[in-house]
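Take a look at this single chain, the form predicted on its own, given in structure tokens.
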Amino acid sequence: MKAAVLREFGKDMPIEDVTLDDPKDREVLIRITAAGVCHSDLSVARGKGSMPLPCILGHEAAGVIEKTGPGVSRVKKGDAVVLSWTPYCGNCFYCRAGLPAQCEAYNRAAGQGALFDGTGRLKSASGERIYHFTCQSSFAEYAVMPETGVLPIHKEIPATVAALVGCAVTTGYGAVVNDAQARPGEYLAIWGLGGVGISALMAARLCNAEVIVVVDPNPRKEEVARRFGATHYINPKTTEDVPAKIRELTQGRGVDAAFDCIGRQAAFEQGYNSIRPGGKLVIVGQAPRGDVFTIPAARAFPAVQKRILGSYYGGGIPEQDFLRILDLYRIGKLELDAMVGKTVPLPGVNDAFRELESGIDTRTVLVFN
């Protein structure tokens, strides 16, 4: 098969001929039909992670089941599926506790660039091992992964939409619905309007929030914010005191929940200072290594009762959220088609990364014949 192989951090990924072994016990072979180009992939490609090289990135995808290994019962050949980047074992402490995204087997395998048995299925044309990314590696024509990493969907769901549900949409939607448990009439604020931020914004509108503030330094994002339901937009580069402006928009109280969708110190501090007493700061974005967020303890805890929540893959059970989100899409409650921007073939992935760095407004999706 053809795949984009990351061989050097900060360099373009060559498109190579790669060998993919057959699925083993409780694994499936998927023909990839669409794969979103996400900031998490970009961060790894630019050396901000700890992945072994060479590896194949890609963790936001949809496809069709081509083959099943022994013991597979969830899917069959020909099923259209959305891929999850946190397949789970179902037996560890976290799986039993209802936190499958924290699965011990998954986290061990992902840290090794392997699948659950500690081995890989990917090799270069010369036989060199190529490492897996999030047990998925969907910047390729095919992928092998644990069967718990795929969920059957209706074939009429566009592959481009299904791919985004596999990461950005579920992450942003779940932060609002599962972690913040937003309710009608609440005041909400969102920092960063990429794919995750747009998804959080759509969820906030779906929850009938009264005030939805978007904070983003890119002036082009104001139009995007209002298109997807924001009531107010703030550019932090031209606003001297963002928390004060947010309190002005919320009867002097501050917001019920703030969402950091970019993982930056400024967003964390502004978000914390923008929530009312008893409010929630939900951290969705991945901060760069070495960043430290500080809060003056004397005025922060416990008197104001503010809560800081880490949100990972939407804070729920991903496959349940997949089904809920796709049902909302099918009945017209979530405008996921509008999130899909340019569609390009696999060789366009490096240019897609550069456009992502420049602040593109929509999601670029790789499509496969």
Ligand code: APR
Given for the second form:
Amino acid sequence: MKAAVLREFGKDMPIEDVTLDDPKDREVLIRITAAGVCHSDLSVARGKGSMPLPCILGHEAAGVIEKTGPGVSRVKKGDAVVLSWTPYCGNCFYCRAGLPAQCEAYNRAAGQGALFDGTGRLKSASGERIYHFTCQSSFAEYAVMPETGVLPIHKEIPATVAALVGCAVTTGYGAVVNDAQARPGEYLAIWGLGGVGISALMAARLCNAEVIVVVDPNPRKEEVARRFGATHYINPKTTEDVPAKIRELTQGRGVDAAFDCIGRQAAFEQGYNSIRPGGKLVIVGQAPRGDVFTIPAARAFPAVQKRILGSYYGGGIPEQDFLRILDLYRIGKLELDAMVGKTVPLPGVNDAFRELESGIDTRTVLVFN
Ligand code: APR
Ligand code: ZN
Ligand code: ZN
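Moving from the form predicted on its own, what structure would you give for the form predicted in complex with adenosine-5-diphosphoribose (APR)?
Expanding to the full complex; the earlier chain stays at the top.
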């Protein structure tokens, strides 16, 4: 099969002929139909994560089941599926605690660039091992992953939309619905209007928030913010004191919840200082390794009763959210079609990364025939 192989951080990924072994116990082979280009892929490609190389990125995808390994029961050949980037074992402490994204088997495997049995299925034309990314590696025509990494969906759902549900949509929607538990009439603010931020914005609207402020330094995002239902836009480059501006818009109080959808220290600090006493700072974005953010300690922290929450893959049970989100899409409550930007074939992935770096309006999705 053809796949984009990350061989060197910061360099383009060549499209190579790659061998993919058959699925083993409780694994499935998926023909990828669409794969979104997410900032987390970009961060790894630019060396901001820790991944063994060479590897195949891609963690936001949809596909069709091509083959099932021994013991697979949740899907059959021909099923259309959304891929998850946290397949889980179902047996560890975290799986039993209802935190499947923390699954011990998954985290061990993903850390090694392998599948659950510690081995890989990917090899280059010369027979060298290629590492898996999030047990998924969907910047490729096919993928093999544990069966808990796929969820069957209605065939009529466009692959591009299904792909985005596999990461950005669930991440942003869940931050608002599961982690912040936003209620009608609340005041919310979102930092970073990429795929994740737009999804958080759509969820904020769905929850009938009264004030929804978007903070993004790219002036082009103002129009995007309004289009997806923001009530206010703030450019942090041209606004001296962002929290003060937000207080001005919220009866002097601050927002009920602030969402970092970019992973920058400045956004964390502005978010923390923009929430009202008792409000929530929900951190969704993944900051580069080594970054820290500081908040006033002493009396201030306990006295204001603020809560800081780490939000990962929507904070709930991702596959349950996939189904809920797709139902909301079907009945017209979430306009996911509007999130799909350019669609390009696999070799377009390198340009898609560059465009993501310079700031684009909606998600670029790789499509496969
Ligand atoms: N404050 C607010 N917004 C910012 C800032 C900042 N200091 N710096 C950049 N941005 C904006 C960009 O202008 C862009 O609109 O954040 C947005 C990021 O969008 P994408 O690059 O599309 O990122 P996305 O794929 O949505 O991912 C966001 O979530 O999954 C994680 O690792 C991912 O940390 C990343 C975050
Ligand atoms: Zn992602
Ligand atoms: Zn587990």
